[in-house]
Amino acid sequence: MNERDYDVVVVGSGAGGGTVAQALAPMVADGLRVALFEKGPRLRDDEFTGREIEMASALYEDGGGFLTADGTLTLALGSAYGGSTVVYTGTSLTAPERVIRGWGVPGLDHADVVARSRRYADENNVHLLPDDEINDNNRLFVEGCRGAGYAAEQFPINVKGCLGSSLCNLGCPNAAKQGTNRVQLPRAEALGVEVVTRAEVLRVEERALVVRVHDEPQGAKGLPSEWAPGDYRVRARIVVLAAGAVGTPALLLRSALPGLPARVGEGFTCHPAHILVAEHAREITNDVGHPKSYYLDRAEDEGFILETCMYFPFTTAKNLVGFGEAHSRFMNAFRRLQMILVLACDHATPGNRVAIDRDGRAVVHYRFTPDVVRSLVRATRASARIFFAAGAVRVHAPSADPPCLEVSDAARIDERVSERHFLPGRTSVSAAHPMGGCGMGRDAGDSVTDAWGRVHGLPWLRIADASLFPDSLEINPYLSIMALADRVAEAVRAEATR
């Protein structure tokens, strides 16, 4: 086995790693040297073309199809240079007080956390867009919001240069999105960091990672890894894990520590979701422009958030419930369809977990609670309103039953749309925002981590990625992955130059 010895080494490059790595970068002139690993592969920017299918076998875990245990729940999982950020549409929230202050992580301060984020929006360009950019597809959310009784906000996104072309979650083809790959990640390696790509992390051993560095596959896309292909064991006074919240506690699992916190793989949740259509009567703007403009936060009154998107064809065609005619329908009135991705603020909940098989690979357990199956209804009636508002003529609602809602629905949608009618497998569910597994707290009964990502009796490894949260953050999540990473980032530094 090759051997090599770091300072620091990190595992992943998105959110989280790349955050850490350009913020340890400045030691690499003291001397220190780092190190950070990417399972995927670093694509060239011609390579980008947008393509559906193509793009989502290149940039996603399982082709964008993760599924849990039980096969009711699609993960969507980045697996390339940037992780998540090369996928994700760039929306930027900061935490909620609320949320931040019911983690209840001792040394966790929301203020810090804001602080940090709106740093990190400096920096990647978060802005709003101007009217002028803003597509039928948002206006239209917008319009219906305000004929529904509800008061749409505008994302911040993270884009320069943006040509619309709505292809956010299979890379931007333009390189207008400022994800770690464009930002963070450069940064770093201009400073010194090594980044490794095709780098699989076999598992964690005491101040040492086994990794397996994988050939190019044939006629696949992306540049060969930076390391001959093999197997390394690498050397480090410190590692830091940010690998995601699926990632990193299988990680960890299948690497079976001497002291490791029990809590390993708990608390995992997602903001599961599904996706809305209508149809209108007329043509409108929806598959150009920035797909995710606007979104209505009814998490702590509701437990749920509406966000405008407008996924590809594919995607779209599988989140419909049913077959035939009906299915055809909606599908064959592509450029007349309006968009809503709902999502279910969920709870850390006993039972939803990461876990390994025995092999080693990671496994989802996860079961929708009655409180997200209520959630997830009430955020499809609400849409409903707000797409006929909107002068839709037809709604596609996965939980009723039959999943059509004409305009002379309008007045029965909490009839029509009912709990009864969510089946688990039946209706499409998938999730982005994956959370947990990995968390802070006071101590190793309740936690992972503490506030600054230290693993409870394992002082030399830190956690920096979504995994980190108690519980779910309610929004987007990346700009407060980006502020715990470099919480971590700090600590680490203080450390490192001892």
Given for the second form:
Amino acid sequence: MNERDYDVVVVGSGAGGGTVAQALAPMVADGLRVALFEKGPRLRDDEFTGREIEMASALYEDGGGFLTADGTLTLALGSAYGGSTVVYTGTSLTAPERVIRGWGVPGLDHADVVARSRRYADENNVHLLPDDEINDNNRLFVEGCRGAGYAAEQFPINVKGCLGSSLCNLGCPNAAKQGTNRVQLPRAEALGVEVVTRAEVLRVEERALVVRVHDEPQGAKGLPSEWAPGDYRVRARIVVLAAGAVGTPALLLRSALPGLPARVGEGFTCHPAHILVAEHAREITNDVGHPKSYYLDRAEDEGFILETCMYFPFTTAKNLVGFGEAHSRFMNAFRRLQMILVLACDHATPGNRVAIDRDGRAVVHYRFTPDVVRSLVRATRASARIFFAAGAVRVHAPSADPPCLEVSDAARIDERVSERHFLPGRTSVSAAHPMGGCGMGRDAGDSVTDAWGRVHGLPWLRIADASLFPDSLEINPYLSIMALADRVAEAVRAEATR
Amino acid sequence: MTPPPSAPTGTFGPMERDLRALAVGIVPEIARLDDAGWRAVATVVEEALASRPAPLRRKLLLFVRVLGWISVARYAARPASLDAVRLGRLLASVERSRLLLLRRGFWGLRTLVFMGYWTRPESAAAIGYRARPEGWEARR
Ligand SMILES: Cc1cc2nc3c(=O)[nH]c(=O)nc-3n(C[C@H](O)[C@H](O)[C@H](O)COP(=O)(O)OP(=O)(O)OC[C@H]3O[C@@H](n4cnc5c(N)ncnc54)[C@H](O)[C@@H]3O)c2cc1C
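Having seen the form predicted alone, could you give me the form predicted in complex with its partner chain?
Up next: the whole complex, starting with the chain shown before.
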């Protein structure tokens, strides 16, 4: 096996890993050796074509079809140079005060999370889109909210030179979205951090990683790895894991390090979501323009968030319930479709956790709790009201049977949309905000790390990604992940210079 | 020699005729595809299956076989010989089955058929999906 030595190694290049890499980079000039290993590929700019199937297989774990153990929930996990920030939509919100307070992590202060989030928001060019760049799909949401008695809020987003391709979730074809692949990682590399792609970390050993560098599969997108294919043992004084809320717990579990806290993998949450569509009588602009400009935050009162969205034909087809003529009818109305993404604020629940199979691969066990089903149903009812108030003539509602509401149903939405029609395995549910699995807390009895991402009992091992959340964030998470990763990097810096 | 229409090929072998019938039940527009069009859909399905873990592949193939058995038990005919009404009933029964295993199986099959059909540029064009990297510039 090849051997390499570093001072600090980072695993994963998404919101967490990219942040740590950049924050440590200035120390490379002082002689600190830092390397980051990312199992996904590094794509050339001209490889971002926006074509659904080829981009999904290049940028997502399992081509976007990663399923939970019982097959009732699809998790969207980005896997590339930049992690999920390559495919995220770039909506940039800061953590609610009540959530951070509710986590009760000793030493974690809401004001600190907000201050750090703001710094990254500035760095990522977060701003509100001007009115003339908002498409009909988004405008109708605002109008519908108003008509239904809600107040929509505008999402700050992190784009620079956005042309409005609407293809954010397939990787921006115009390099406009300011993910870690565009901001933090290039800066880290410019200052001397080594980023190695197609480098899968097989396991963690005491102050070391075992890394397998893969060949470029034939015909696949992306550059070859920076290192020669083969297995490497990489030693380091400090190991920072940022492989995401599925990847990090799985990596720790298959490493079976002596002294690892027992709670690794527990506390997994993900904001389970439905994609809802509604048909208008006239064509609207939907597949052009930034897809996600507005949201409605009902997390505190009703346990859900609504967001505007616009997906591609296959993703849309897959997320509608049903088949045959009724299903095709919605698909054929594509140019007249308005879309809303409804997200449930799930909570850490015993049994919902990340584990590994016999081959060490990640397995996510996830059951929809009655609270989650209730939130999804409430969110669907609210969305139906918003759609009809915006002028829709027909609404696709996954928790209705048949899953289609006509205008004549508008007065009996509560009756038509009901928890009794939510049938796992039939009703499509997906999630793009995996969180938890290595939660922060007081000690190994209640958590995996402290408030600075230090693993209890293993001081050389740090965690710096979404797995740190002790419970759901109840809002889009990437800025908060960057804020927490920034704290982890600060602690690593302090120690590395000691 | 030109193969007869929907000759058994690829991953699904002799089950391909049933798969094609089931696919038409899921996306009625597939009935309008000629053999080459259908093969393009089936190839996407096969490639997606080939890239998934072997147990998942086996489960999906088994599910298509099970659907065939249910069809024979219920209608004394394979899916490829069912009319649209009976095919729809067969699919609805597994979609709403009390057994999660069957519902999941149908969800997997449905997803693959959608992937095969709706990722074709022709299908996207037919419904007027027009997203382009150039965004607003391509529209104004
Ligand atoms: C489609 C989509 C849209 C989203 N939109 C938004 C949004 O608008 N706003 C928002 O706030 N959030 C959004 N999110 C969520 C956000 O992107 C994630 O919460 C965030 O990127 C998670 O950061 P992370 O560092 O925990 O993991 P990730 O960003 O997922 O990065 C983890 C990286 O680790 C790598 N990895 C895993 N295992 C290994 C291993 N063993 N060896 C080497 N590398 C490994 C993975 O390949 C991956 O690249 C979205 C997510 C998706 C998928």
